[in-house]
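One chain comes next, on its own, written as structure tokens: the form predicted alone.
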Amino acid sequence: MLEELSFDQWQEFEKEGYLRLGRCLTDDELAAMQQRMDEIMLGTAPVDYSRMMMQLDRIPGKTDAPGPGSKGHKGATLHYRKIQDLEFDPLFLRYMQKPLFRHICCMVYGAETPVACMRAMFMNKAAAVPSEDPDSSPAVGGFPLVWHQDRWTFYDRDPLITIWTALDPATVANGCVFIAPRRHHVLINPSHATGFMTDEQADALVAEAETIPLELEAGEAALLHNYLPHSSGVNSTSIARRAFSVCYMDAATVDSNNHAYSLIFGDGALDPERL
């Protein structure tokens, strides 16, 4: 497994806006993270749920859209769309602090710059729900995510990178991320608070740019520039599309909402042995 990027790999990332990092989880680490996420969703994990933002996904045939995101467990189900604050789970924190990710943060923010976690987030597109009618197709799982860039106007400087790790195979059929390589140099809708594009901007992007699926095997990871336009669809398979996404930022970043962020690299960083 990689511990540092080569010069050529760094050049590729700067040109394309993304870089496949290959397998970043061992078989044992992958199995442990898959099991922990199921336990967190089912409410049986040894974690402090009051610290975790959790959002239920839409339930086909029952709800039309995902539920609101707020702290605390929302019930024992595998139909969660998003779970944040996973830096407070020692299993996920150890992964976030791997030497490769420290190296990448040094390349992006500077070797002496303390780095914080903007968000450590589980993203899920649950498996398609079988229909009670044997002649009907299963209802698709997950909810589509429209084209956007990961950029937020409430920071005094932009968080720049995300490590996206597949916990299941990510395929077109189960709702993998689509990206627009080489379109990370310009903000498309800078006035939007969270980087989402208008319908017209998204249509223009798809018409003008190359868009490709970011298909990954379970345990593989990709480095993404936060300005890289991306979207995702729904899951039409019997296999969930679970992923762990970590956005790293300069720890000196000021949030106008006065939210506090945990240090991941630098003096005083979170220690998985003390959580």
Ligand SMILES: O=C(O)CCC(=O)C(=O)O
Contents of the next structure:
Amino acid sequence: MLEELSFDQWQEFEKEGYLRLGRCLTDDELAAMQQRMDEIMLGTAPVDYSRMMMQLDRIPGKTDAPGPGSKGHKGATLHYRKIQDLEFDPLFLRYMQKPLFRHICCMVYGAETPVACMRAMFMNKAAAVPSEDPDSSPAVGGFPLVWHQDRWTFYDRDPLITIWTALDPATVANGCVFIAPRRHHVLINPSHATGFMTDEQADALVAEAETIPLELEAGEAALLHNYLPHSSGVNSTSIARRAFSVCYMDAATVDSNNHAYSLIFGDGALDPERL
Ligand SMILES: O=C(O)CCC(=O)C(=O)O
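The structure above corresponds to the form predicted alone; please give the structure of the form predicted in complex with the named molecule next.
Full complex below, order starting with the chain above.
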């Protein structure tokens, strides 16, 4: 497994706006994270649910859209769309603090710069649920995420990188992320509070730019520049598309909403042994 990026890999990341990091989890680590995510969703994990933002997904045939995102468990189901605050789970924190990710943060933010976690989140496209009604449209799992850049207007400086790790094989069929390589130099809709494009901007991007599926094996990770345009679809298979996505930011970043963020690298960083 990689511990540092080579000069050529940095050059590729800078040019393309993303870089495949290869396998970043051992088989045991992967199995433990898969199991922990399912336990968190089912309400049986040894975690403090009152600290975790959990959002239910649309349930095919039952609800039209994902539920609201708020703290706390929302019922024992694998149909969660998003779960945040995973830095408070030692299993996920240990992964987030791997030497490779420290090296990447040092290169991006500076060797001496303390780094915080903007978000450590589970993104899920649940397996498709076969419909009982033969006349209804084909069952799919998950909810599409339209084209956007990971950029938020409420910070005094932009968080720059995300490490996206596949916990299942991520394929076109089960709703992998699509990206627009080399389009990470310009903000497409800079006034949007959370980086989403208008329909016209998204249509223009897809018409003009190369867009590719970021298919990954389970346990593989990719480094993404936060300005890299991306989207994701739905899951038409019986295999869930679970992923763990961590956005690392300069710990000096000021959030005008006064939200506090945990330190991941630097003096006083979260310690998995003391959570
Ligand atoms: O995991 C996905 O489907 C996409 C995640 C995403 O777009 C994001 O985190 O901004």
